[in-house]
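One chain comes next, on its own, written as C-alpha cells: the form predicted on its own.
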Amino acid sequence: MSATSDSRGEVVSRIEVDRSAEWVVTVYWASALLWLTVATLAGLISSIKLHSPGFLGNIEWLTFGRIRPVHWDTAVYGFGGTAASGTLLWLQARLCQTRIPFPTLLIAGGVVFNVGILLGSIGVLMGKSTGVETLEFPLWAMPLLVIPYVFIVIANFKMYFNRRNAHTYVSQWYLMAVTIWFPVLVLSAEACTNLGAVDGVAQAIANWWYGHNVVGLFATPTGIAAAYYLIPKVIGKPVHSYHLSLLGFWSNAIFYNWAGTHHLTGGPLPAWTITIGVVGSMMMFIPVITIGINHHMTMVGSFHHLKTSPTLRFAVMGSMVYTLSSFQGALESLRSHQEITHFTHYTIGHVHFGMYGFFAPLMFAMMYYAMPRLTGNEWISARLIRIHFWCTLGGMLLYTLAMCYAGIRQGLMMNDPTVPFLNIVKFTIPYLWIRTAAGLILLAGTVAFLINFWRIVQPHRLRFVTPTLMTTERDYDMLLKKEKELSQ
C-alpha cells in the first residue's frame, strides 16, 4: 500500500512540476527553435557567398564579414543558450520534483534574452561587430544576455536545494556546474578582450580559451545532461556506472579549461601555452572514453528501441557523435595534425560536426521527450519526426564528410609551394556547394521540426491518446475535423 502510494504520489509531483514549467520552457524552446533557423540561414547565405561571391553582393548588412559572425553568435546563443536554458529547468524540476520558481520572471528574462540577441545581431550587421570570435555583439548588447541569466541561476540553486529527495543524479552534476560556468566565462572573457582587462597577445588566449569552453563548459555539459537522462529513462535501466560518471564528469571540468589554446598553434604566443592546449585536448579522452562507455554499456540490450523511439534515436545520435567529435577535436590539438588542418576548411566541419551532431540532437530529444508531457498534446506527425532526423543525420554527414575532406586535401597543397594558390580556391568550390546543399538538408530537418513543434503548442479539444512513435502514422487533417464538428 505504501508502495502504490509512493508511486502515486510521484506521478504526481511529476504532473505538477510540469504545469508549472509549461510556459516557462515552451517559451525558451520556442526560442531556441526560431534562432536556429535563422543561424541555418545566415549559415546558408555565408556558404553561398564563398562558391558565389556576387550572391546578395549589393547589400552591404549581408557581407560574410558580417553575416558569418550572426550565423555562429544566433547559433551558440540564440540556440544554444535558450535551448540549454529550457532544458536545465524542466530538468532540474523534474529531478528535484519541485515547481520551477517565479515563471513570469523567468519568462520576461527570455524576452530579454531574446532581444538582447536581436539588437546584438543588428549591431554585427550594421558593422558594430567587435571583432572578437564568439564575442562579436556589441558591448551594449551583451548586459542583457548576461543580466536574465541570474534569474535561471537562481531558479537552479533554489530548486537544488527545495529538492524532495537526497539524492543527486549525475544529470544535475552537469546542470550545477553549467549554472555556475557560463557567467564565470562571459564576464572574464568580456573583461579580458572588449574591456582591455589585458592586452596584446593575452587577448587572444582570452578569446580562444572563451571560444573552446563556451562550447565544452556550456554546451557540452548540457547535451551530456540530457544524455544521462533520457537513456535510462526512455528504456528504463539505470546508468551503467555511478563511478565512471564520476571520472567523467571531474575529468571533463578540469581538463576542457586548458585546450582552448591550441587554436593559436602557429601564432606568436609562448610555445609553452600551446603545449597547455595541446595536453588537455589529449586529456580529453578520459572524460570522452568515459562517457562513451557508460552511454554505450547503459544502452546494451536495448538498441532495438532505436526503431520506433524518438526521443532514443535523437539521443543516441548526440551520445555517438559527441565521442566521435570529441576523438576528431583531440587529436586535431596536435601540431602535427595542426600543420595540415589548421586555417582550411576541416576545422569548419569539425565545428559543426558538434554543433549539429551533438549538442543540437540532444536538444531536439530533450524537447520530443518534454513537450507531450508539459503541453498534454501528441506530437501530431511521425513523418515530420522521421523527415527532422534523417535532414539531421544525413546534413550533419554531408556536411562533415565534405569539409574534413576539403580541409585536409587543401592543407596539403597550401604546404606545398609548387602549388598555385588559386588552384587551390578552385579545388575546394566543389565542396562549397556540397556544404549549401548540406545546409538546406539541416534547414529541411528545422522546418519540418518547427511545423510539428507548433502544431503541439495548439490547445486541441481532441487529444490522441497514445505515444507518436516513429512507425506510428497520424491524421491530423481527421483531428482538426472532429474539432470542428464539436464546436458546431
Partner chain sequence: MLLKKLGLSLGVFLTIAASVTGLVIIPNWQFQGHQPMRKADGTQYPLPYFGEQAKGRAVYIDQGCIYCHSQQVRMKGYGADIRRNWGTRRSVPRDYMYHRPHQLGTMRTGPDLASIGHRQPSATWHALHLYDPRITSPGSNMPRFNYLFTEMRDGDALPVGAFPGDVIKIPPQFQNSGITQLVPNERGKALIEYLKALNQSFPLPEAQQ
Given for the second form:
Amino acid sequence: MSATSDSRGEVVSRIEVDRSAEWVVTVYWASALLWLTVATLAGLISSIKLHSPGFLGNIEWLTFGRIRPVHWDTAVYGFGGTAASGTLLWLQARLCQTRIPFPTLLIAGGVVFNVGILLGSIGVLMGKSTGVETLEFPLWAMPLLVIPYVFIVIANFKMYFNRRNAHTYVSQWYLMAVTIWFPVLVLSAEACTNLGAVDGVAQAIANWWYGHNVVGLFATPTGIAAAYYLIPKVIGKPVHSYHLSLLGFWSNAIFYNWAGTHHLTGGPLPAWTITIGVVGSMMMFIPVITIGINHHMTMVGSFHHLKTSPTLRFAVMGSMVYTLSSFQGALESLRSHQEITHFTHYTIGHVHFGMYGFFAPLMFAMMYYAMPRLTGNEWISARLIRIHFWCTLGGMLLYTLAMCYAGIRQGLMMNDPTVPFLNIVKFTIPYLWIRTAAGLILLAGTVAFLINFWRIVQPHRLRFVTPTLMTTERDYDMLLKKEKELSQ
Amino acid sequence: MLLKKLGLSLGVFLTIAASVTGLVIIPNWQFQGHQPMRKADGTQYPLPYFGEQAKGRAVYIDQGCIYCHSQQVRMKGYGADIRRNWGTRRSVPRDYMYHRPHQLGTMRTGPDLASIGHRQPSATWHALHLYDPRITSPGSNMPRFNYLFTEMRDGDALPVGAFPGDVIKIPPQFQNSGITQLVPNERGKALIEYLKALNQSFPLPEAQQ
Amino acid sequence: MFFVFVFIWTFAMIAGITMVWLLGWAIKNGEFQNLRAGARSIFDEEEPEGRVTDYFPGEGPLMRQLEARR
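Alright, leaving the form predicted on its own aside, put up the form predicted together with its partner chain.
And the full complex, kicking off with our chain again.
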C-alpha cells in the first residue's frame, strides 16, 4: 500500500496499521488458543465419559452434564468469540487503513472477556448452569462478556468512519453485520430465556433460534469475511465475481436466521414454525452456492499454491467445508431426514464439521497470515504448521465421518421399536472411542499450533530465521532494523 | 428513491427483527390462551412444579440431564417414540406451559424422559438407576450420580433426617466394599420426586388430533 | 415481561436506526458503484495483483534473493 495522508496529515502505511494492532490482536488470539485448548480438553473428557462412564466418575463438578456445556461454551465464546474479535479488529483496521483505536481499552476488554468466560465456566461446573443450551453461563457472568464486546463494536465503527480506503470491501459487509447482529442476538435470546419473557415451548424456540444463529450470524460471517480476504490476497487474484458476493451476503442475512427451528423438528411446536425453519434452511442454498462459486472459482488455476502457503491451506479447507457442511445442514433440516438423524450423534458430527472444519481453520488461516505481519517475527517451524494442518484435517474428518455414520445407524435403530434401547447404546460405543481418538488428534494439532504461537510472540526468535512470509523488501528492512534494536 | 436506498439498509435489521417476531413472539401469543385442564379427580393438568419437585427440577438442570435426555414425544408415524412406550401420545405446547427454563432437549444418548414417571413409577428403581445405572440397565453409558446418595454398610445408623422407609437395598451382586444400602440425600430425593412427576399421560384434546 | 419486550424492541430499534443511517451514508458514498475496482481494493503497489503473499517459513522464493543480499 502506498502511504496515504489522512485529514490530519498523518501517514498510515500497512505496516503501521499492523503495528498498531500487534498487542490487541495478539491478546485476543492468544486467549482464543488457550480457550481452544481448554475446550478441546473438556470435549475429550466428555467424550471419554460417554464410552467409559467411570472415568473421573466420582467428581461431581466434572460430571458429563457439566463438562459437556463447558466444552461447547468455551469453544463458542472462548475460542470463537476471541478468535473472531481479533479477526474483526485486524481485518477492519487493514481494510479501512486506519490504526486500531483505544488499544488499551480493547486489551482490558479482552482480559475482562476472558475473566467472564472463566467465571461462567466455573459457575457451570459448580452447578449454577441456567439450563438453557448455549446460554448456560449464569446471568452474572454475561455482563463480563457483553461489555467488552461493546468496546469492540465501538472500535469497529470508529475504524469504519475513519477509513482511508474509498471502497467498502465485501469482508467489511460481513464484519459490520456481525457487530450489529451479535449483541441483538444475545440480548434478545437472554431476554426470551433466562430473563423469562416467555416460557415453555416458545422459550425452546428462542433457545434454538439463538443456538443456530450464534453459529450462523456470528461464526459464519466472520469465517466468510476471512475467506473473502485471505484467498484473493494470498494468491494475488481478485474475487471471481464481486456481484455474486453481495448477493451472497444479503441472501445469507435474510434466510439464515429463520432456520433455527429445525432443531426442534418433531417437537411439540406448531407445524408452521418448523416449516419456516425448513424453508429458511433450504433457501440457504442460494448464499452457499454463491459463496462457494466465489471462493472455489477464485482458486481455479491457483491450487498449486496450496503446497507452499499455510494460510491458503487452512483457508481453502475452511471454504470447502463451508460448502459441504452447509449442504449437509440444509438437507438435514428436511423432515424425512430429521426423522432419522434428529436426537442422534449425527447432529454432533455436523456441528463439529462446521465449527472445526470451516470456522476454526479460517481463524487459523487468519492467524498464520497475520501474526508474522503483526509481530514482525516469523513462524519458527514449518513442520509444526504442517502437523497442525494434517491433524486438523485428519481429526476433523475422522470425527465427522464416525459421528455421522454412527448417528444414521443410531437413528434407524431408534426408529425400529424391536431393537432394545441398550443395544443402540452398545452399538455406538466403538464410534465414541473413535471420537476420542479424533479428539486426541485435534488436541495434538492444537498443541503444535500453541508451540508455534508461543514462539512467534517471543521477540528474540527473529534472528534465527529467514523471513519468507514477508515478501517485500521494505518488510525485510523493517525486520533488520528491529533485529538491530534487539541486539543492542 | 429514498425508500429504495433505505430498503437495502433496513434489510439487515429487519431480517433479524422479523425472525425473532415470527419464531418467538407470534408462537408465544398463540400459546397465551392456554389454560390448564381439570382432571376427573378434580386436580389440574398441567400443574406448576413446586416444593420437592421444583427442587428436583433444579437438580436435573444442574446435573445437565438435558445433554443426553429429551423431554418430547414425537407424534405417531414420525419416529418410533410412542411404539417405544416413551409416551402414550405426542407432546403438545400445553404440556410445557409452566416450564421455565424449558428442558425439551435435542439429544437421545439415553431414552426420552417426557413420561418417565408414568413408565417407571418406582422410587427404588430410580434410586438404584441414579446410584449406578449399570444395576438396572446393563451396558448403559450414563454416569453414576452416587453423590446424590448416602452409602451405608450393614449396621450403620440412619443419616440425620432420613426415615427407615428411605433405605434402599442394593441387589447382592452389585454390593461393593461392604456397601449394602443407600439413602438418597436431600438432592437425590428431590430429583427422584421430579422424575416420578414427569408424566404426560393425561389425554389433552389437542394431542389426540 | 412487558418490560422485557420494551427492552428488546428499544434495543432493536436503536440497532436498526444505526444501521439505516450507516448504510444510507455508505450508499451515498458510492459503495455500490464500480464493483470491479472494489474487488481489487485489497491490492496496492507493494502487494499488487498477481503477487503471492504467503509461504511456509523458510520456503518462499524470496529466501534466495535475501540470502544473496546478505
